[in-house]
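Next comes just one chain, in structure tokens: the form predicted on its own.
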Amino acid sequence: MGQLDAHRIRENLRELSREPHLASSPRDEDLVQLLLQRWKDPESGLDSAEAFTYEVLLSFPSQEQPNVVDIVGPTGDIIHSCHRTEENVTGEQGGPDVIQPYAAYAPSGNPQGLLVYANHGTEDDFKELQTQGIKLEGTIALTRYGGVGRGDKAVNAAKHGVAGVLVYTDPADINDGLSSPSETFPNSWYLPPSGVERGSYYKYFGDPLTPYLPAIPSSFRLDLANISGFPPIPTQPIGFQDARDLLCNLNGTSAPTTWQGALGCHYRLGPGFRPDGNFSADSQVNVSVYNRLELRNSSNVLGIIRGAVEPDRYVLYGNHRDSWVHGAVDPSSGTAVLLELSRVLGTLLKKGTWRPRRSIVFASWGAEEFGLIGSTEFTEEFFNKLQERTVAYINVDIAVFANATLRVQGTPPVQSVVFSATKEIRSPGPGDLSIYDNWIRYFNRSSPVYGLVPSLGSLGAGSDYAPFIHFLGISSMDIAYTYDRSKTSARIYPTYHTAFDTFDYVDKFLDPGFSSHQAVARTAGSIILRLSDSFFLPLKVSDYSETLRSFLQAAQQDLGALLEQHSISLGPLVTAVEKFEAEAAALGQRISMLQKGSPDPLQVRMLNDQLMLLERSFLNPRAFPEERYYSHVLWAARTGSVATFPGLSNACSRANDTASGSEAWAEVQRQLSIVVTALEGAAATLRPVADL
């Protein structure tokens, strides 16, 4: 802990974010070599390090023909153009390697039509526009970030006949409403008016051409015409200064109160511009997109510390390397921590003073920004090996969003190891609090078992943990320092995915002194050591009981009556949850008993495997045929409003307005059976191994 050096993390970050390093770019390849060099260092390196390269389908804007958004007058002349690049405020936004803002994987095309404002671009938002009598066919929709995933905005728009989509970041969602240049970077941490959030608009994760197969030369690749998950219509992100020009001149009825933002005018819905504004009433918006798909090589770098006793059990720690531009926060804050952690452990290793019980695998993933590509290809290539041998996966993508408190997302078995680690590390800042005590002040919940504890978030699909938890069923966590939610309503840190996410931004505004980076390194380091060195794995399976009980109660309270009307009983689910609770408690007692004596290592290994494999028992690869990679029946994406088992929640919301005996109600019964079977299987995994 003492050797994890804030100054070294700062110097790592300076080097990593010195130049833009978009996936597969020359600078990204330079960083592959930097990692290999560090991990092969004779004094602080690991046992071995290797790069694994995949040929994957990426999407880039054309350099010859930049994407443009123009306002076109009735005679076809261009009367106004949106900015093509961000303002060069620090000299770092204008370099040749700064990629123009674009929507990765959006198709090329140049639709033109009247402008409408569609809030976040959700399905409900477009329905609201139709309710208002607005004809959407052939229009260009202006949407703001948030509400739904980037790609969903274009999918929802296309369903309603919209021809093209513009996406902007509203200052209300990211800058706490502030938007003048004097209030924004480089004078504060807020986003300048020209800032544009880049991003992938691909629906799935992994290489688009090789779903479920690694993107290696021998693998079958889909025909481009058969790829699903790309936006169906041309889409382009713009800055909020350009959005202001468009939105503040719109005609039509007032947008609902909840749709209003902070651009300094009253938002209207359109279609088209108002006669007394800056553009003539019959002006249209033209969106010209020239994106190209290209096959490119992208590499993962893996460094290994071999375990002394159980080298075939892996503790995985990963972070992606690629960024949209300089990426000081996303992802280089995480890579800077990764390099410092591996340096300290590598130094102990090379001195011969330490070797962990289990193997530690450090990973630098490629092409995460395009859709978690590197990590997904890795899980596809080594599926069986990882599923049989991985104890847990620790993800640190953005290490520091802000410097107020720790934030951890993870599956229930990792809760206790995170709590144990954070209780022993001092929190940065004034006072003598542990990270745990500081964390509980910001994010807490009341647990029926433990009383007031920090709340652990659940894992969606926002970073490289997704293929590990959803596809492989490996207990996973994501660790970061973040902001005080009572002081900001920002959706994410303000310069996210823009050319303003630079070293100086982190150094001046996010984490001066790098004490929060150091706190994340210490937390992650302590967790790695506990998972790799403990005799008994510090995974507490009984913590799943609380989650299952809360899911069950939500199902009983919010769905019970509805299910009864359709003769569907929750009885088997109640029994399955009770069975799990009993087996988890009994296993906990067996471990406690063994810990008191001097147990046979093989007996401990047997119990550890039960703890490690519990997460796998919740997988059912056929549970959600419409969802790619999602097979964990507890953490799949939930679209239904009831906070219960996702398959059940989603099926009930789809069946709600259909008659008994319909296919939709049959699917509810199928989803209920899937959950019951998974819980029965999980309970069986925890039983003494000689019992069936």
Given for the second form:
Protein chains: 2
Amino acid sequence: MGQLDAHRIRENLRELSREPHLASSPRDEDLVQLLLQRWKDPESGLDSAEAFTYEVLLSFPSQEQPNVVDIVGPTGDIIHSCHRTEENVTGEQGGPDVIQPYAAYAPSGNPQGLLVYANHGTEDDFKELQTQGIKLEGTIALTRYGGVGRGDKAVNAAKHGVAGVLVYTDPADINDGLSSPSETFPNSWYLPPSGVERGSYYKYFGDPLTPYLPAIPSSFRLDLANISGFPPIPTQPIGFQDARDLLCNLNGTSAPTTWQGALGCHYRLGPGFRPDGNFSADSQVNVSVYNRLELRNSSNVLGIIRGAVEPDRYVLYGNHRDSWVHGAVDPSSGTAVLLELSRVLGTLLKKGTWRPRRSIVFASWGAEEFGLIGSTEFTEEFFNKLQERTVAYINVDIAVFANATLRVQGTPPVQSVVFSATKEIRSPGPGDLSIYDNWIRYFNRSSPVYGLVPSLGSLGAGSDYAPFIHFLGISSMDIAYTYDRSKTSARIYPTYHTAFDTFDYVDKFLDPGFSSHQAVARTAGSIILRLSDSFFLPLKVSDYSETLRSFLQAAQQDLGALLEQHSISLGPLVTAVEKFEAEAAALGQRISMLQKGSPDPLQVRMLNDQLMLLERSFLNPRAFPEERYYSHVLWAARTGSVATFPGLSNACSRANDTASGSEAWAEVQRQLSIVVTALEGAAATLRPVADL
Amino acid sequence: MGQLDAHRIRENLRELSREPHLASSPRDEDLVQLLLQRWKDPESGLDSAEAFTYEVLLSFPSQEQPNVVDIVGPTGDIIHSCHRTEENVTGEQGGPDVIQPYAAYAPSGNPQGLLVYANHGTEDDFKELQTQGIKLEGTIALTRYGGVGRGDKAVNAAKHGVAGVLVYTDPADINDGLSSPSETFPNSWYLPPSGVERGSYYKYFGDPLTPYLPAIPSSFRLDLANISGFPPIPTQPIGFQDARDLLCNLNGTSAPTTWQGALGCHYRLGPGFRPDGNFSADSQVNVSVYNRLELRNSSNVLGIIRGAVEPDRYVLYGNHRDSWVHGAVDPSSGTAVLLELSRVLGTLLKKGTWRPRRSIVFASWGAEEFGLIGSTEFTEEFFNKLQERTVAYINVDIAVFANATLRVQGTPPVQSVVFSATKEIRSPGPGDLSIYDNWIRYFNRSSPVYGLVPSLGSLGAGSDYAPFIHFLGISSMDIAYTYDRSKTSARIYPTYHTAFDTFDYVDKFLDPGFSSHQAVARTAGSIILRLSDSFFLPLKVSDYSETLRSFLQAAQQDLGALLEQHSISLGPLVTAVEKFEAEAAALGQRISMLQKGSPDPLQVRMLNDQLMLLERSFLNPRAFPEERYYSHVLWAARTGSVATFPGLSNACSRANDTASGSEAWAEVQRQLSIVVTALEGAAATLRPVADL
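Okay, that was the form predicted on its own. Show me the form predicted in complex with another copy of the chain next.
Everything in the complex follows now, all chains and molecules, and the chain you saw is the first one.
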């Protein structure tokens, strides 16, 4: 791991981010070739590498008819237009391959209406506007990023009759309140006034036309009319300089305090503009969207190091390749690390001095930005093979958000291997701390078992790990270096998904010297080696017990009384959790005993299979039929407020207002049984294998 | 296998069938204890044995109010009553534990109406009656067993407004036309005139209240109102002596030739009775059903022999324990074999001279007769563990239908192990043939690969293998000795599900000397040993190629032109089948090469995992959402007429009358993609494990 070179990562990043490489663009295809070339290099390549191409439905703005946002005066003349492109601040924003800001998968159309301000565009936000007596029918809603997913803003808006949606990034949310050009990039890491966050507004993930089927050319494709999950109304993102022109001229009552931002004026709700502002009071906003859906080829690149002893056990490491513009941070920081890791391991391999016990698979996914498409299609195409053989999936998307600390999201069994790895690697920056010791200063929790430890976050669906954990039930993790939250409140690094996410941005502001990149590479590399080369798999299944216990306690404390009122007992869940705890502990003891002797490889393989496959036992493809790909009964999306098993939490929050005996309460009971069955089944997989 | 003793099987059968042992009855519980005692015997028992109890919804006739079928005269008085019980011919039919004939899960009610004759009660049969101008509304339909499933008769009848259904067994279908007492049991193996086939009329399998969840006490149970799959109208089975009274007095036009039977009269359609018959012309039939649904405890008994080297690989062997009455044939012939097999292997085990490489699990399932309930609940409770570790499931339900020949149903990979086993065991009966050589005389086919070979049947859902193959995707087989079809046309052995299925029936008519029972025991035993003790698993995955090729050819020949008209190409299916063939052949070659050397155990384990898990790659839980438990895309129930991939066949037959671009044609394309994805995925699992 000492050979992982910060300078080489920097050079990788320079090359990867030299040009915009939007999914399926010519430059994206060039990078496919670059990856293949690197992974087939006779000196530093892997055993084999191949590109797998899918034909997927992407969404692009029209090149002939740009999307526009105009203010239209009472006589129908355009009195103001928002910017169509970001300002060419560094000479990189003006290139022909910089795609105009847009909301991918938003439908085309040109609604026009009075402007209202709708905060984050949550369901509650629109209800608040209604409560304020504002007629939403036919309006254009200006919303700011945050609070809910991109697509949800349009979905919520449409429910209230809103005709079009604008989305901007408030300087309060991204720039710690700063907004002037002198305070923003290239003078700081903050977002320039013209910066616009692009993004996918699709509700699900995977190719929209081929749910559950790989998007190979012959696959059945839905009729466009049958696709669900696209935003229902035209939607367009804008920069905060344009948002200021709109929002600071609004009429109407004051927006609530929590809705105020940092545009330098008092935010009002509308509808329409104030008479003493820049636009006449009866001016309307016109949002013209000309996005087009196109079937495009997008490739994953896979490279493999064949395991010496157990080639049928895969340690998967991946990141996406496609960006919105230059994507120096997102995703090229991760790809730069990926290439350096594969170079170091490939070099060892080609020298003939090393080959891991298990196979290592490197992946460069396509079209992640449109909804994790490449990785999802891969899991659909090779479902059984991957589910049967994959030890763990490691995702490094944005490798470095900032250079303060490591941040890991993952399922409990990976905690121990991450801890072991990070304790042995020096943290970048001043002092002589390990990555672990630095990490624990920023993210920590008190574990009943271990005392104070770094806290792992849980996996949502923010990057390519989603199909692996939710659809396949493979133990997964996502690794990055990130912020000191005491120093910034930015939602995410400020130039996220804009044309300002460039090499110089990283080199000057995010990680000068690339030591955080190197720290991520070393961490990931150490984890890969431990997972692929240890005799016993370093997955500690008993670490699931803490999670289950905390879910159980939350259910007891926050739902127990309510459930009792409806004659639903948590007793079977208590029993199931206890059984899991006991079996996981006993398995741990059997492994410890074996480690003291010299167990035969077949014995270890059997135990390792129990460790590897535990995560699968939490899958139930029938648990959440309406939630595409979400089969993991512990990590499915939780909408209910109680931090417990998601199916239980969500069902309770839906049943809460209904009478005993309702369908909603039956669903609570069903969800409880699904969890109990999964936990009992999981415990059964951990028992000695010849026990009944 | 030489120690498998016909005499001991006979004694087992005598004990097992001594009393009726309906699911959840006290005698059924006694047999649970008997099994536990045998499997825990210090001299001949297994490593461990345990009963697993579920609380399941069964259906029984009322003890206070027997179900009755009466002919009611125009003044409302009962002028004739059908028998409520079978005739006490051998002294065994009159016992208190002999349950009255009934249609399990048929609803209670007492409809009364004119009688019609509806042949098998298929959809076409009722259409024929309609065509004949017969008003079905409010009638009672007399149907005969055969043609469609039990429950379907009531479902089809109800669609036409029929108010109640009677079902009888025609002597033409069961007795080779014979019907007099002197020609039937106890004077021959044929069904006595009073014999009535009981049975489950439930459409699905598994506990009706807990689909996809194990029926443990805490599990969520459906509200009775939400259960689907029960017959919609009162239904009652009757014997052919009663059917004769009804049918031979019917009025109306002649029934079609194919509807005629062997009751000794010309069958007419009704409605109502003829004026010159035994009943006045305006008499009606009253069907009074008082069945009750009850939650009952039903147990599986599991016994295990721990594998010496790979204890986490399970060879599962099972049969159900519950019967309708004494059940000497169904299921006790199989249980008698099971007990003898476990005794012989247990004795070797306890002597310390033998332990198989892999674990052997023996299972005695509960409540099979009500719908494969015990085995289904078992697969729901231990889904992941079983799916990850089970090498194969061997089912021996009715061991001996008759003593002419072996009959095996199974998935292609088990063919070779069945052939190997049967070639080395002598066939009972005259001559010096192997079981294989005898078998090939009765069931054979011309294989493109092997030439003339015995033909295996495919697995439907007739016994406990169904959840293993359809829900879990485990290679399965069902083994029995059966008829010489040139000597009888009986649908099944004549006393099936009646109170005449007794020990003496088996001992005198079905298998005097028990040599066929012994042949089944030897065959099954040899298969168990080969699967549990071979270094390389004797599952030949390349034998799937013949099936796929024949499905493909049927699709090309019988659907190709139609599909082409609707612009659907079979090209991707051709490619997928070819890929499968190539990968399966290549894997076979790699195994042959390895077998010549001395491969290390881990290498063999990896290959064995490929062989074991191939069947799983044909599962898709989203392929047939409306077909409960059916996830296997090759063996799901086929309703379409073309003998090809069931999803494709069924979708084509539904789309046939619709226009291009219809939803039905989209479903054809979806089904085609599902099969292609499964075959491509299967081929991927067979490739060298470190190939991409």
